[in-house]
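One chain is shown next in structure tokens, namely the form predicted alone.
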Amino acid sequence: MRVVISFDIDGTLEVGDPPGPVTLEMVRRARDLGCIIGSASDRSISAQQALWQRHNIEVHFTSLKHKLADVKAAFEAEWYVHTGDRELDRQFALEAGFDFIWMDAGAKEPWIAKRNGSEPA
């Protein structure tokens, strides 16, 4: 199953401000499993790209969170999911046709189960 995972940064990723529960190792694991990964944040595109480069993670996309529909249009997949920490993240994800996972649930890596053909716990 082809999966697109969009990560919010602040409040979601361990390197956010404030830090969140999703680790960079989790992001790398998703990428290594073949998921299409990237970020959709309030941070500028250049700031997002610098963050990923600083941590040596190659992502497939960086986007402003209100532009998630453009991410969906750019990648063909069976499941699109955005993980974040605010109601606004959820709103933008659902408007773009993504499923939404709160950051605490994202820290359980539900995309691994989904990618392997089972429902996330």
Second form
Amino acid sequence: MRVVISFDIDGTLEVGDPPGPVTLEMVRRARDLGCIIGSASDRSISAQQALWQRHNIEVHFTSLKHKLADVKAAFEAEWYVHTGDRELDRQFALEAGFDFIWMDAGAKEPWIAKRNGSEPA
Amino acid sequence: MPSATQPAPASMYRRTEGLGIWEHKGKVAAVGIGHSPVDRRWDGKPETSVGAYAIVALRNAMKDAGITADQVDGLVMDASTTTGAEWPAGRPLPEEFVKAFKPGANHVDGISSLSTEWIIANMPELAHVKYTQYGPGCMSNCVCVAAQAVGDGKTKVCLVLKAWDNLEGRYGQGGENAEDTIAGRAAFSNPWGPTGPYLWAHMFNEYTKKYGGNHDQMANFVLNETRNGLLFPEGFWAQHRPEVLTKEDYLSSRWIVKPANLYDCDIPITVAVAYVFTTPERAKDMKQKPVYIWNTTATNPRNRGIIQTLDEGQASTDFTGRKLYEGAGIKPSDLSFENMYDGYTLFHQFFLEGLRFAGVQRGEALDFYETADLTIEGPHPVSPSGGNRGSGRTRIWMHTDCIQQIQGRAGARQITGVKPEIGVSGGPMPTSGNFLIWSATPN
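Could I have the structure of this protein in the form predicted together with its partner chain, to go alongside the form predicted alone above?
Okay, now the whole complex, with that chain kicking things off.
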């Protein structure tokens, strides 16, 4: 199953402000698993790109949080999911046709099971 | 235990027109500046608390001025420090913090408030302080009160302090906003959501309806502020997230309250800032060049509704401009630069027009932003401090910048397009606040 995962940064990633529960190791694992990964944040695109570069992670996309629909249009997949820490993340994700997962649930890496063709526990 | 220090009495503020030249024009000077480190949030350690940072800032200011604590006889400060989040009622204070500091007048002093008692208890070197006063709300109030106090002879060497804490938790979602009921005037506004930038987005809308123009025209101003902020080594963005903002970044940012977007707002931080104010005579023996205060004014009009209208905002800033010029004995063209408040960016043009800065008349600011050179290299530097947008939510950058620019100590941010001789700063709101004129010479 082709999977697109969008990570919010602040309050979601361990390198966010404030730090969240999703580690960069989890992000790398998702990428290694073949998922299409990137960030959708309120940080500017250049700031997001700099963050990923700083941590040596090559992402497929960087997007503004309210422009997730553009990400959906750019990548063909069976499952689109955004993980974030605020109601706004949920609102923008659902409006763009993404599923939404709160950051704590995101830290359990439900996309691994999805990617392997089974439903997450 | 309530603090024995009182908010400044009404008699210390110059509120009306017709008062003539300020009686202390050129007889009060800012000399030393002290900044603490700046953090996004408090990490719970005693040494990074707002109290600890206040002490750092005060000591840095004295060191910068080249004075010892025993020369200080006055302290003017604001007791409030919160940027939005409150220390929860009933939550015990961190044990390490309690061990590290003596208590003040308020049990959360040093964490989410400050009192003069807390400062003096934890800075035993300030044993000669005889005069204490609060300037409630922000540094703009404190500097005006301190200037008047020095001019009136209540203090000869006065420390001026403003500190901000940013505790864990969402901005503006504590305090009365978290209660089941809301008392007072806010009962007519807060339940309907018009907090934060709502008022200024509304007023900006009214402004563009009246004069034409649009939000895109704000871009140069916001980019200029961001650039100046990144040149402010004491600021949050320069220290922690040196991110350059492009016009596209600004224009594509999401709306918070349309037409106010994310970059029209500021970021709450933890920091403390202090200055040394003194008489010109005492300043002669100090380390830095004195920056003279030519006038102060306070504007606090009574509004007709629960939010201010465009007419009220414009009347208020016109009033402020007239009073500033009258008390300083100057005209708009005498200003070398302006550093009025910017937190939210959408209201800065009301100040600009109220001052008639660079000849900008009512309804012309957006065109001015779009076509004029606003930079520190240009003929009319606008917000060379970068303000709250450029360095984080403190309401102090504008004052530090005025002092540094006139002293020639603004570093990479130093104004080069004009000789920075007379500046203006103040806030927090176009509709109400405290403002002052700074000068390189006493008269």
